[in-house]
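The chain that follows stands alone, in the form predicted alone, written as structure tokens.
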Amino acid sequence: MIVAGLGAMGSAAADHLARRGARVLGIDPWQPPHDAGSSGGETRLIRKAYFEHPDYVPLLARAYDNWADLEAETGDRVLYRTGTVYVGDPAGELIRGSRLAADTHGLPLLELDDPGLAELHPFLRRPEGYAALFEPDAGLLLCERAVAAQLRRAAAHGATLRYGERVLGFDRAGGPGGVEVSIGGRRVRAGALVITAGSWAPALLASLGLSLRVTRQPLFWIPAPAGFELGTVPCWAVQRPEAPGLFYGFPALPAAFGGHAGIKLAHHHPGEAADPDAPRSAATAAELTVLLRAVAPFLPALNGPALASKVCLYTSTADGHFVIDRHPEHPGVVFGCGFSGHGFKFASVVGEALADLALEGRSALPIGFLGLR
């Protein structure tokens, strides 16, 4: 089994064929984590009352399973359940889609009023108008960390995992089954192919004409006020009427994990276009200035200048979520691609989807409503 990518979804997915018994070749042009795609950044976000359909839901609460053996099995902990407040309109995506996954698999979410809030978190507002809901299941994941942990044990179940190197392109291997795969200027033939190449997925599957668009993401780490540290205040979200997307954080990481100090600000939304292989701009400080701003009423307290900045990528569907199958005119190959900004969390389990297609060409999984069609 052949890996294209070895971010958080191939990281995975490697992990999980390795750990079944499958002979498995990785193959990424860096040397993950790196900074490169979509996988940097220290820290994402994990939810379960997920606003962007409740049919994640039942992946999430498997994702949250798998992350858990991921722990154990490696000793590194790369999840904490900080809980997280989401601050809207009370008719806004973020309020309404939470509300609905969360009364239709049960799952704890608080309506707060201002004393809860300001109990919860201090430095968070809740203007007039908008409501306020704390997911107490909710919280943040290491991400470079939890990419590490499963290349490792990938590893160390057998996966041959090389660095450098680019799959530049597949076709019908000859004989019944399998599939011919272009890494670099050779030819290897393999069982299956299982595509996680995000920002550059586009290239190699551009015969399913997905859609895929690859955005430029600026991400900021500012100074922490006193109080807003890793176990004292949960993470945040929050959602403008006149502005798109999400504007979201994190408390500040103890030095100790080796990270950039400060809280990390970012805004989900889709940005500029971006090509993954054209050098990348740096952030702005005009761009910190206008997330500062969109913020400035939820979190009066926080100001620049920025400690650290980096830019990432997303690679987005049209409609936003993403897109997991075996591709339609060769059974060996699978995929997963168009996560949108909002995939990470999901890693776990995805990889987990990935492998089955790629073993049995079937998932049990609920992954019908991700698929082409």
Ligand SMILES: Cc1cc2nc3c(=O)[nH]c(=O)nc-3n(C[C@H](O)[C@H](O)[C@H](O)COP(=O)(O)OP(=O)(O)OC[C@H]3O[C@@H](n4cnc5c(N)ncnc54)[C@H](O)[C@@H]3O)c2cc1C
The other form holds:
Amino acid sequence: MIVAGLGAMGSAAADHLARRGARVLGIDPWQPPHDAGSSGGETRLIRKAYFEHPDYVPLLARAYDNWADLEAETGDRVLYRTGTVYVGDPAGELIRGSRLAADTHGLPLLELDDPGLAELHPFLRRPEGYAALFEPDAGLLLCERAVAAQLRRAAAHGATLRYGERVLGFDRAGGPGGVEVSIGGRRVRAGALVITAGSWAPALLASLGLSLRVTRQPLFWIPAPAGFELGTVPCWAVQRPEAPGLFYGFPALPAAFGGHAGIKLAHHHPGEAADPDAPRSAATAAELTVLLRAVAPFLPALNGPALASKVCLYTSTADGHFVIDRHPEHPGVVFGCGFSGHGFKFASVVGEALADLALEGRSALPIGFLGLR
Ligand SMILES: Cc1cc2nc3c(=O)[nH]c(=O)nc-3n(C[C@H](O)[C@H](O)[C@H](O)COP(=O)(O)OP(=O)(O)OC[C@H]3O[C@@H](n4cnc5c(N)ncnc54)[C@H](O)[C@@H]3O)c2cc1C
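Please supply the coordinates for the form predicted together with this ligand, as a counterpart to the form predicted alone shown previously.
Starting with the chain above, the whole complex follows.
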């Protein structure tokens, strides 16, 4: 089994395949965890009351179980259930969709009045006309730590992980099944190829005619007011009717985690088009100003200057939903792509689904709604 790309999804696929006894060769031009793709920047939100669509909820339940299993087996803590507060227009996607997912699947999701909000998150305000919800099961994942743990477990179960090489293409192998994979200048025959190349997947999957857009996504760390630490306040996400997407942020992580000081915040919405192979322009002070202005009615205590910034990549489908399937013309090729700025939390279950498709040609996990069709 060859896995092309060992970021969030590929490290999980290699891990699941190796633990199920497959001989695995994982390939990546960089050495993950790195920040050249979509999986850098210390933290990712994880939540279950999924406003994007209730059909994601069963996959999330499995993802939580798989993250817990990874933690138990490796001893690395990757998930912190801080809870998350959602503040938004009651008619907007965030509030309506979160309530719908929670009602459909019986998930805990609390309606907050102002004293309740102040108690949970003393820095967060609910402007007139907005609703506030609290999801106790939501929280954050440490993204680099999670990718590293998945790769370590894959290697411990025998996977060969090769860095500094690139999968360039694939072809039908002679004889029944299988695929011939071109890696650098070599051709290697495999039982299956799993394509998890993030922002580079559009090039490898060009023949599918998927509409995948790669965009530049700035994120910032700013000074944390005292009392904004992990363990003290939940994560937060806000949606304003006059702006697309969500504005969101995390508590400040302890210095012992070795990351940036301060609190991280970002805008979840596809940004400017980007070429994953071209040098990326740095995040600007003007971009931070726009972000701080958008969150000011909700978090007036937050202010710059940026302590640090990063630019990450989204690879988005037209409707923001992922695509996980087998290649229609190459039965030996399976792929997961278009994780659209909300995929990280699913990596532990996407890896399992991809391993199912590669080993058995089908998966019992409810991924049908994410199929190519
Ligand atoms: C700023 C930002 C914030 C986000 N916030 C959240 C969040 O809060 N919650 C959430 O759930 N999700 C979030 N996401 C989305 C999530 O991080 C992504 O969906 C996820 O990381 C995508 O993983 P991936 O494995 O597809 O891509 P990547 O992790 O980028 O992995 C792709 C890998 O493929 C390798 N590669 C490239 N070309 C080749 C080749 N030819 N052959 C072999 N390997 C190759 C690359 O080097 C890379 O290692 C966010 C994303 C960004 C950018």
